[in-house]
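The chain that follows stands alone, in the form predicted on its own, written as structure tokens.
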Amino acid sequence: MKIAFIGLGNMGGPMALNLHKAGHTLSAFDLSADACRKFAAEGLPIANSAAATVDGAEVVISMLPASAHVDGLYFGSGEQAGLLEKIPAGTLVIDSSTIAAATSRKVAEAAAKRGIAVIDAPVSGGTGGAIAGTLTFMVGGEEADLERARPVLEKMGANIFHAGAAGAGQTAKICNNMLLGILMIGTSEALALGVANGLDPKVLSEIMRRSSGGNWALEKYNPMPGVMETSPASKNYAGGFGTDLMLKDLGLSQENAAAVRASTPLGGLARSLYAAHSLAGHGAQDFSSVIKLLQTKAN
């Protein structure tokens, strides 16, 4: 299958590589020249532009940072035409960006008028899951379009859920990431308290992991440096899922909560804490670095 892949960041790059290794014919692109060079060195075919990737593609996949980027890619900006004007009818578009559900619906509705099928398929699983091909996909769109996409998604992920109609995948993702942001703060707070009392963070992490406080952060993404060799915390919080990206997702969750009048007090508090952490200069670091904010408070 010929696939266009647009967006080669910490998540998109490994996802595209997995499709390439699975035998699909890829044409990839990113606005970052460094990202293009990095993945070209790993054997990924790189196009000269996003528009060039879709020439002859059966499937178009986008993995971009925010709603504005997705809107600009598919609808264009200024005098530059969007991809929807270049993608032929019958093509399947899979957008794996984490964006506002309203943006996903806008793209899907405009594409349908041109005979283009679109599903929103944001992911969970972190950079480790992207590299290993074990991501979880949360899909919004028509069931038939999901089934058409499934052979492609299965090369990048281990779990595929149909959340509902267009935009539903995005709603599921912001619920998940709101919880993730909250539990990372709670885990960091508990570890910081234990360390302030002289406990060994490795011992405390294992105690909590095997007790009622056990959670994903303690299992796979410990925020304390030196506790878990594979976590960003042990790599000076480099790579992973940036604080500013978590802040963006928490913003989406709070906008959605306001729109449907849902009560999310912990989500709002988490957003404020990540905002303070970002303003302190940690926006580019992995979101688990929020423990620094809490350690400062504790000490």
Ligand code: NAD
The other form holds:
Amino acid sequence: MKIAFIGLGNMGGPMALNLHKAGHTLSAFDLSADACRKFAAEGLPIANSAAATVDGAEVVISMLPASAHVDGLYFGSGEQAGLLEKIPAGTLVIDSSTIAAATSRKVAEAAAKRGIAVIDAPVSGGTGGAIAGTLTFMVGGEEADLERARPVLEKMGANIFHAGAAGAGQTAKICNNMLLGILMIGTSEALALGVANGLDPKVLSEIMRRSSGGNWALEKYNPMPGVMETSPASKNYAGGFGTDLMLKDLGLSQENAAAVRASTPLGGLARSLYAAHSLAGHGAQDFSSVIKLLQTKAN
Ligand code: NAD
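Form predicted together with nicotinamide-adenine-dinucleotide (NAD) structure, per the form predicted on its own context:
Below, the chain from earlier opens the complete complex, with every other chain and molecule after it.
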């Protein structure tokens, strides 16, 4: 299958590579020349522009940071024409970015008028899941379009859920990430407390992982440097899931909560803490670096 892949960041790059290794014919693009160079060196065919990737593509996949990037890509911005004008009718578009459900619905509705099918398919599983091809996809859109996408999604993920109509994948994703944002702060707070009392963070992490405090952050993404070799904490919080991306997701969940009049007090507090952490200059670091806000000076 010929696949256009746009957005080769921490997630998109490894996802595109998995499709390439599975034997699909890829044409990939990122606005960052560094990202293009990095994945070209790993064998990914790189096009000169997003528009050039869609020539002859049966499936178009985008993996961009936020709503504004997805809006700009599909509807155009400034001099740049929107990709929807270039994509032939009959093509399937899979947008895996985490964005506002309203933006997903806007893209899906405009595309449908041109005979292009769109599903929103945000992911969970982190950069480790993207590399291993074990992501969880949360899909919004028509069931038939999900079935068309399934063989492609299966090369990048291990779990595929149909959350509902267009935008529903995004709603599921912001519920999940609100919980993840809260869990990472709670986990960091508990670890910082233990360490301030002289406990070994490796031992405390193992105790809590196997006790009632066990959660994904302790299993896969320990925020304390040196506890888990593979976590961003042990790589000076480089790569992974940026604090500013978590802040964006918590903003989306709070906006949504206001719209449907849901009560999300911990989501609101978590958003304020990540905002303070970002303002302190840590926006580009992995979100688990939020532990720095909670560590005593002795740590
Ligand atoms: P990233 O910032 O590492 O990568 C995004 C890439 O998109 C960048 O390389 C950027 O240059 C590129 N880009 C932006 N606009 C573009 C355009 N118009 N055309 C081409 N390229 C463009 O972000 P990421 O960590 O890969 O995350 C991507 C999305 O996935 C975000 O919505 C994020 O919230 C979500 N997500 C991330 C993780 C994670 O662990 N990093 C996990 C799940 C979901």
